[in-house]
Structure formats: structure tokens, C-alpha cells
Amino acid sequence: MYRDKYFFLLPGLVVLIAIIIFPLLFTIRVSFSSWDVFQPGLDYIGGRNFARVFEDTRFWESLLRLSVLSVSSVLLQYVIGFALALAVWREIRFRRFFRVLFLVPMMTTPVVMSVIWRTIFHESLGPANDILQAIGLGTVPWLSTGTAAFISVLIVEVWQWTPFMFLLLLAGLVSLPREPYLAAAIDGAGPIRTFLQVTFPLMAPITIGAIIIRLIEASKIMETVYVMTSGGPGTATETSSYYIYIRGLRDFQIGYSAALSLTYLVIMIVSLTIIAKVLARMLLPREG
């Protein structure tokens, strides 16, 4: 009877092995092979692929670009999402309507949303430049210059995933206890002081969780870059995920792309762990 509980865990364990552990172990094995378009197979070549990774400046540039894009987009999502959550948290008219409206971008498939935004940013036919011309600001080469293309991808990321941040933060606000707010009202605290001394500290655990979740997802950005810019112009919007895709599924350098993937995975795990600890030290109250 005591051992029967392990049989209930078996299906979940099989799924875990099938979709996570086996692919990870196979990727590790492939990363030590010379598998490419000319040498298909798992011929062992030691750490040559990893040595090549550390010499690949294009990969490290794409990783830096991804870091800037993911951190800046998540920070914007947090600020805008928190503002929207605070706006509908209070009793306002049409509150339920606005809650649903703010979630619409997140409900759209990323590829579809990217196609729509690529059309909006079209230099001659897109409405973005039409609006800028109408107010006398001229046109912007949204997708044909490096800085503008990077900003375009950033705008789409913020538009698409701010609703997710809004949803997490709104759930946190709804779950906050009422007693601290009653005490703040008795002390005569205004809205700004109440937010800084009550709401924000109470929301610290939710804030950390929301930011880490979004950083994990933002670090895997692929669809937006693929559809809108294909990493261009040049490599101005090329992220690590897209570069690994190019090496693995375009150039068919399977062994090398596996080494890139594992290096990227380790860097992300270490970076996100450090960020989580820094956020916890900054936002969570210290014991004693």
C-alpha cells in the first residue's frame, strides 16, 4: 500500500523524461559531435564546438542584444502593467470591460501580431508613418535601419506581453490585505505615500515573480524577430535564439547549434538566478 503512491507518479515521470530530460541529454551528446550538413552522425570531437562558441563574436553580440531587449521590455511591461493594474484595481466605471480589453493583445498569436505590426511599420504603406506625417514629424524607416528596427521589436514585445504582467500584478493587488490600508488612512497617508509605503512593499514577492517569469519568456524571443525583421537589417535585431536557429536549421550545423544552446541555457540560468537574488535583496524586507 505504501509503495502504490509511486505508481501514481509514474505517468508524470515518464512525461518529464520524454519532453525534458531525454532531449537535454541528447542535446549534450550532440554538442560533442561533428554533426553538420557534410558529416551527419554523432562522431565524437570533444569540446571543439564549445571552443568555437567562445570565439564566435556574433553569438555574444546577439546575447548582448537579447539582454538589452529583454531587460528593457520587461521593465516597460512592469511599469505600464502596474499602472494599468492600479487603474482597474479601484472601483471605476466599466472596470470589467477594461480588464478584458487590456488582455486582448496577449490573446493574439505572436506570429499574427508580428505580421500586423510589420504592416503598421511599413515605410510607405503603414499607418505609423501616415500618422507621423499628419502631425508634421516626417517618416521613420522603422524596419530598414538598425536602431529603428530594434525599437520596433521592443514596441511589439511591450504591446504583446504587458497584458500578462498586468494580469499577474492585478491578481496580486486583489489578494492584498485591507488592514494596512486602513492603518494608512487613519495615519492620514495620501495616495503616493500609501503606494510607496504599503502597496509597493506588499507587492514585492509578486513583483519578483512576475519579473522573473517575464524575463524567462523574453529571453526566448523568436517569433517577433523572425516575422518582422529576420534579424535585420544586418544583425541589428538578431537575438540568441534566432542565431541558434540560423546555425542549426539553416546552416544545418547541428553539433555546433547544440553547443550554442547549452551555453545559452547555462548563461540564462546563472543570470536569472543572480537577478532573482538581487531583486529579493532589494525589495524583500530583511529579517531582524
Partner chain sequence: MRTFYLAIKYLALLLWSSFIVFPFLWALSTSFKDANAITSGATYIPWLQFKPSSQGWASLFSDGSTGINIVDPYINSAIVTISASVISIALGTLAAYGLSRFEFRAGFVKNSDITFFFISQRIMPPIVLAIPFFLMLKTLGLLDTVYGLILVYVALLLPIAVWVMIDFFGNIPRELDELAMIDGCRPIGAFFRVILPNSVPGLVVAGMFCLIFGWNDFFFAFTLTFTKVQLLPVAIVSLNSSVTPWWSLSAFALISVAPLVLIAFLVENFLSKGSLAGAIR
Second form
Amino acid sequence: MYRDKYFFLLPGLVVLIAIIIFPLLFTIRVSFSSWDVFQPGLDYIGGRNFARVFEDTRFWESLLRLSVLSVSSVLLQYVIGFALALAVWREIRFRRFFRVLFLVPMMTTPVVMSVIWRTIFHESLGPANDILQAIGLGTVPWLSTGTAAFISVLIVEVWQWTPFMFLLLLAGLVSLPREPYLAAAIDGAGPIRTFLQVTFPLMAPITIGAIIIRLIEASKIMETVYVMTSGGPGTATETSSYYIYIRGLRDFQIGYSAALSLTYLVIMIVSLTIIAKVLARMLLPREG
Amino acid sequence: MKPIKMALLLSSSIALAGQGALAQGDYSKFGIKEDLPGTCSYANIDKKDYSGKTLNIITHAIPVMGEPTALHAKQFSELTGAKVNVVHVPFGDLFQRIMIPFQTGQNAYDVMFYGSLWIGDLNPFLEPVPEFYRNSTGMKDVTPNYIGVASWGDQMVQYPVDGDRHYLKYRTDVFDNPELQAKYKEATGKDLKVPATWEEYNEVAAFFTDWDWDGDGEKNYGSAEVVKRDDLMFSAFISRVAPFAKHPDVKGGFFFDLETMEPLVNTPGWVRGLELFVEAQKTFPPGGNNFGLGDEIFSFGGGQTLMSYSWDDAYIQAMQTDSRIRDKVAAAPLPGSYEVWNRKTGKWDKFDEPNRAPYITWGWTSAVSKNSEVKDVAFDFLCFFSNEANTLHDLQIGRFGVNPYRKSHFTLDLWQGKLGWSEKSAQTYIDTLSGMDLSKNRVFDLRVPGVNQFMSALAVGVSEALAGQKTPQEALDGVAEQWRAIVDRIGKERVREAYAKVVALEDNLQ
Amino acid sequence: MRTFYLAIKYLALLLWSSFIVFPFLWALSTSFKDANAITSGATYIPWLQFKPSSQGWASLFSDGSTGINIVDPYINSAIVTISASVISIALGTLAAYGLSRFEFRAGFVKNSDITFFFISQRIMPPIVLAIPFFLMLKTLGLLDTVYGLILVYVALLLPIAVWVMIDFFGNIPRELDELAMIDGCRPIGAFFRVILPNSVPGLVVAGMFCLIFGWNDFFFAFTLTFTKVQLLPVAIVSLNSSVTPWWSLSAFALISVAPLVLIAFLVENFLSKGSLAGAIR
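After the form predicted on its own, can we look at the form predicted in complex with its partner chain?
Below, the chain from earlier opens the complete complex, with every other chain and molecule after it.
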């Protein structure tokens, strides 16, 4: 009877493996070749591409930049998303309106919205500076200095993906059991204590899941950078995936970009595992 | 049988049947004034029957080059009965869309429209232009510059459909304004004239920055340039460097020393060009150091800035009939330099007249794939695309991005007569463009395998210097280092062999 | 104190709302501009501040050479996204149920490793998969077809479906399964008769995520097609020439969002009824 369990798992697993196995093996194979724009095909050059990866400071810098960008944007999304979810959790006016509205940015195509944002941040023709000037705050060099460009990208990421956090956290809140709240009320706990002692711990598992998934997706950030700054000024906003894109499809260094990607993949898997463990230790109640 | 207009299956796929319905000689329904005689005139193409054949075309996004491609594809389909599919791709992704099928042996497109600088990478996959088309009336009229651009060694593998170059554009309502001339003289002690050197360019631009000199209530600025890192900035930089580093008497390479294949990109001439580029940032409009080509076009074409240099687009934008600054612009050759680095002697040579080195910037070109199964249809299409009537039509529509590349395009009658430009706007335009064809000190693109790798390394280095992360010398030293590595990877002989073909053009050996 | 707190809360909600709405309003205004209106600086209200033009919207529905026709890409996008989502959810739900109810073990590989394997498929940057996928579809003869794209999209969306559904099944009490099995059902029967009907909220969330990620994916739709099949994001970038046409991109941004906003309404509906309880945990 428990042979049935394979009926559940295998179709999905087999299909996924069937689709992904060739690309994955192929990528590994390519990473040991010198496939390049002038040299199509699979020769064997040993680990030379990987040796190059280790000396490629631009890649490691982009990785550092990516971690700062993705961690800070995911944290912002989490805090804002949680706050918004709490705000529209219980009965308030226009609740449905707010809930729908808060979901909308996630539905838009990033590559298109980035173009819109680029026009918004246009320093002389866009509304961002126009409005700042109108209220007397002066102008901001949105895309032309390193720090500002980094913040602009961050703003767009927060705009686009806070809804994702918002939805996950709101759905979590809606499904919380009532009993702990009654207990807290009997104890006479105020709203802040209730949040810290009841809501937050109950939301811990979903917090971990949401943060991990968002980190994975945020690390692939590409369109926003490409459209808004193309990595500049200098290399101030160049992230790993954008760098891999440049090497892979602009330069057409297929072999080298495969080596970059595999390195990136390993680093991501390791660090995500660590982050998940750390989060679990911090947020989940110790068992036993 | 009348043409059946099908509900189009795809955004730009055109499938039309119908032949013989057209009255002999009247093709005005295609939007041209009249058919003009020529090898691939409407009448001649009309005689062909390609029904049952399919032509797949990849081209640039709409409108630049993409719109004329779609337009003529539709006409071609109506005339010959061939089914023509067109796909439009933004510039940044055009290369990989063409290259992936080539490298994996997939016959995806019969005709490609792309940037001519990729010839070094693409030439193994291109079908040489057959003699019949090389002797066509249209081709005979193409200026030597663009025959050179289309050729790989002694073989023509690209089909010229457009002419491109960088030149200076400026506002005549400022330069010819006595009041502003006086103001400039008072402030700087110099006469206000169109810059002949890059130093002068920066000076004039600096004076006209951050105040409202056209009286429209908005601040104006000196210079709009293409500076966004991966958005064709390398071309702007090469324009700025050329007169310092391209010595008229030193042969044998601008990017590399052809003999040793040592990069020249960190020699003093290049560094000087970059220093002035860095300095010029003060004269950009807000956000100007992240301007892509589109921003540059809006900025100069929209009347925000005094000067600009790049392709024709901003000029044409400024000359649109509804433009605020129509007929207030003129063209001039790119600024030059009184001092030129001589790498043979290792000294700066002084010149009485500024050294000019026109940069025959890559531009749009077209080609037929070697794998194509319908090469005859493909070449007929390209020949038709650039036939006399179509070219004349396309030149007149700014957004098409088709710019003069034939001798017959450099006539005042066309620009002043047909398009109604002012004499100065038209005359300076023609003189500047045709003058570049006469120059013996031209710079061409680095048309070698892996050109994108070289140019992206260059753009990153320049961008770091512009952002102040490195000094110009450090930045270019870094670029030279990377260029050496790229040459090593590709193979020195292989790069040299390709680069020799570029140097042959530059040294006027062809 | 309480009113003060409420005022702060509404103010914050209002601020965030305007932040969200602003790009859309700006896009709406921009979609009616032309080059002249754009180069005269930031303006917001048509007629009052600039002369409106319809070229942005016209370029989306022209069938000729001056723009693109977005109707067919719209249909293609819908076909690919919906098919891939349905397949992913079907396979993903089964796999998720298996992983949440049974123990699998092969060597050192445990349930959590299999789960991680599913989710980790999303880590790989898509860029590097372009060429292998291209070669694979070439061998299968599926380049430039909707089937090829559906195949690739299943690999992209399946991990999302598995992730959402595992969390969801984790929240459904096991007693439910056991009750069904006491009634004589085998696990397969129990799943279809009892668990699946109780899983609609989870399926809705998983479906929404699949639709969003499928609808908005640009990269594979772009690399794996030539001239015959175009999806919506690919169609729109065919308007992104060297002169960025602010107007048509704005019009497009608005129109491509429309169907997904409907989904936002649907999801909110589930949330309000409380029937989403436990959909994601």
C-alpha cells in the first residue's frame, strides 16, 4: 500500500529531472571548455575557467554588492510587508481596497516597470526631482552617483516585491489560532507585548520560508539593474547575475559564464542553507 | 485576384498572397511617390514569383531600422507572394539572438539587420554578396566608406543599407547670436566659435552650462553625450580619443600596434581623451553621466543642450517639423586636436591646423545567412529594401534611422528642397557627412572576433574613470591589461589577421 | 491616544498607497505624451500641461509596420502561462503531498533534501541555461513553438508549486487522511476524495504565483523563439528602440498589468472569506 507514495512524488520529480538534467550536466561540461564567441564547441581545458573565476575581482565585488542589495531589500520588504499586513489584518475602513492595491506591484512585468521607473528618476525630465524641488528639497542625482543609484535600485525592488511578503504574511496572520490571543488578553498584555509574545513567534515558520524564497528571487535581480543603470556609474550597481549576463550573452564567453554560474550556484546553496539554519535557531522555539 | 489582407497571425509576420493585381507601373499605393528605375525597382521585383517561399528576418526594435524592415517586408510580400516573418529585438540583445543559432547550427533567420562592427564575429556565417547585386545600380552609388564597412578583406559579406558616423551638432541660435557672442567674449576673452578642438568644446560647453540661455524658463546645459556604460558609450569615447591618438603619418593601427598586437589604449593620446571626457561631465545636464543614446537624443533634440555628438538621430529629432528647435541646429566635423601623440617617436607632435580623425562609427547593416535555403529571395529582399525609391522614402523619415550612404544622398535638393530644411542646417549636414568620405585619417571600429569583449572592457574602464573610482591612466592601464588577456584567449594571430583588415581601411590601402 | 494612533496608521497606509499608485499614474499620463511633451520637463495633467497624443496607444494595436499588434502575443502568453501553470500545479501538488505525508529515503537523501532540490531549481541564473535549453529544444524540434516554452516554464514553475503546497499540506491535520483511510481508501483515493477538495485555497495561491512568474518571465520567451511565437514581454521590447518610446512603453505597462490585477481581486476575495486560512504557512 505504501508503494502509493511513489505515485505522488515521482511524476513531478521525474519531469523536473528530465527537463533540468540535460541543461545542468551540459552547463557543467561547458564550464570545462573554452566555448567563446570565436570558438564554438566543446573542447576540454580543465579547470582553467574556474581558476579565472577566483582571480576575477569584478565577480567577487559584484557578489558582495549583491549580498548587500538582496539582504537589505529583503529585510525592508519584510518589515514593510509585515507592518502593512498587520495594519489591514483586522477590521479597518477600505480594507479590501488596501489589500488589493498592496498586491498590485507584484503583478507587473519587472522589465517594463523598470523602464517606467527610469523615466521617473530621470534627473531633469522625470517627476521624482520635479516633486522634490516643488516641496523645496532640491534635486537628487538618482542614477548618476553610486550611492544614489544603489538606493534607486533598492526603491524599485522594494516597490515591486513588498507585496510578495505582504501576501505571505497576511495569509499567515489570517490563519492564526485565536486561543493564544485570548490568553494574552486575560494576562492583560498590551498590543506591543501581544505582538512580541504571541504574533511574532507564531509567524516564525512563515517568516523563514518567505525570507528564503525572497532571497533566492532577489539574488537574480537583473532587469532593474540592466534597464536603470546598466551596472553603473562605474560598477556601483553591478550585481552577480548582471555580470554573468554580460560575460555570457554580451561577451558570449559561454564557457567562462558557465563556470561563473556554477560557482555562484554553490555559494548560494551554501549560504542559503546557513541563513535558513541561523534564522530557524533565532526565531523558532527550541525544542526539548 | 486582389491581395487578401489577413488578420495578422503575429505582431509582425506578414503573409500576403496576391500578384498581378497591380496596375503596370503604378506603385504609389505603397507610399512612395513613384517607382524609380534601378536593378531592384518595384517593377522588376513585381515580376518575380516567390509564392510558397518563406523569408525569416531578424531586425532591430521599432522604429529605428525595425520600422523600415517591417514596411518593406510587407511590400515585398505583396509583390512577390513570399511569406515574410519579421522579429524585432532591442539592440542590447540582438547579438546573442543572432549568435546562438549560428553557433548551434540552427537555421533561424535568413536575413539579419545588425551593427556592422560585429562583422569580425559573424563573417564565417555570412553569405558573400553575389556579383549581380554588387553590380546593381544601388550598390554602384554607395560611397567608398560604406563599401569598406561592408567588406571583409576583399569580399563583400554585408549589404549596405545605412550610413553612420559621429559628428558634432550645435545650436546656431546660440553660436550666431551677437548678444551671447558678446557675453562669451566678455567672460572668457575669446570669440565664440564652433569648437575646433575638444579643449574648446569643453570650454564652450562649460560656459553655457546651468543657466537659461534660450529664455524658455528652464536651465540649459553645454553638452549631452552617450555615457551610460553598456549603452554604446564606447563609441562616444572613441570619438573623443581619435584626434589625439590617430596620427595621420603613423600607420599600422589605432587600437593595437598591428606588429606586436600590443594594446595602445593606455598611451598618452588615449589618456588625454579620457581626461577631457572626465572634465566634460561638469557640462552635462542633471543625470547626464547616465545618459543612454535615447536620453542624448531627447536632450539635444529637445533643446536642453548646446552641443552634442553621436549618430544622426539627435540632429534629425531636432529637425522634425514639430520640433521647437527646427532649423536652429547645424552640423560640423568632430572637434580635433593641435597635439597628437606619435607612438613611433613617443612624443606629442604639434599641428598648425587641428588634427581631425573622423570616426566611421559602426551603424546598421544587413546580411544573408550562409545556412539560408532561400538566398535568392533574401538578396532580392535586401536589394529591394534599398532600391532607389525606398531609400529616398526612408531617408526622409527621421525615426527610420536610415542615413545617407550613397553619393546621390548628398544633394542640397533632397534636404532643403524635399524636406524643407533651412539652408544652413542642410548645407552643414551634407558638407560634414560627405567630408568624412574624403578624409585620409579615418578611424574604423575594432572589427575583430570578440569585439564585444574588447568594447565592454573599455566601457567599464572609462566608466570607472568617469565615476572617479580610478584616474584615467589607471583605468586605461586596466583596460590594456584586459585587452591583452582577451587577445591571448582568442589567439594573437587570429586577432591580428582580422585587425589587419581594419588597418588596411584606415591606412587607405583599399 | 487611540485616535492619534489611528490617524498615524491611516496616514502610513495612505503614504504607501500613493507610493504604489504613483508609477501607474505617471505611466498613464506619459502614455498620452509625445517627444515634445516629454522633453519639456515633468508634466502630469493632459490638456492643462501638455497636448495629449494617442501615438502610444495606437502603436500597440497597429497591424502594420509602425508598431506591434499585441493581441496575438497576449494570446500566446496566456496559452503558455496557463498550460505551464496547470501542469506545474498538478505535478507539484502530488509531489508536495507525497513529501509531506511519506518518508522517502535513498542513501543520504531525505525528504528535506528532495524538497530543497525542487526549490533550488530557482537559484540558477537563467542566463546560463539559455544555450543548453536552446540545444535541448533544437534536438526535440521544439524551438520557436509554444510547446517548447511550456516545457521550459514547467521547470521554472514547478518549484514554486511544490514550495507553496508543501507548506499548505503541512497545515492540514493528518487525522483527515487517516479518517479517510479508515473508511477503506488507499492513500491515492484519500488524496483525491478528501485532501484535494480541502486544498482549494492553497491551489489558488500556488496558481497565482505560477501565473505571475510565468506571465512576467522575459528571458526564456526571448531566447527560445525566433519569428513565429512571441510572448507579451518580448512583443513589448520590440518597441524599445534606441530612442526609448516612453509613451508606448507606458501604455503597454498599463495594459499588460490588467489581467493580473483581476487575479489580485480573486486572491483578496479568498483572504477576506478566511478560506485562505492555512494556505501558506
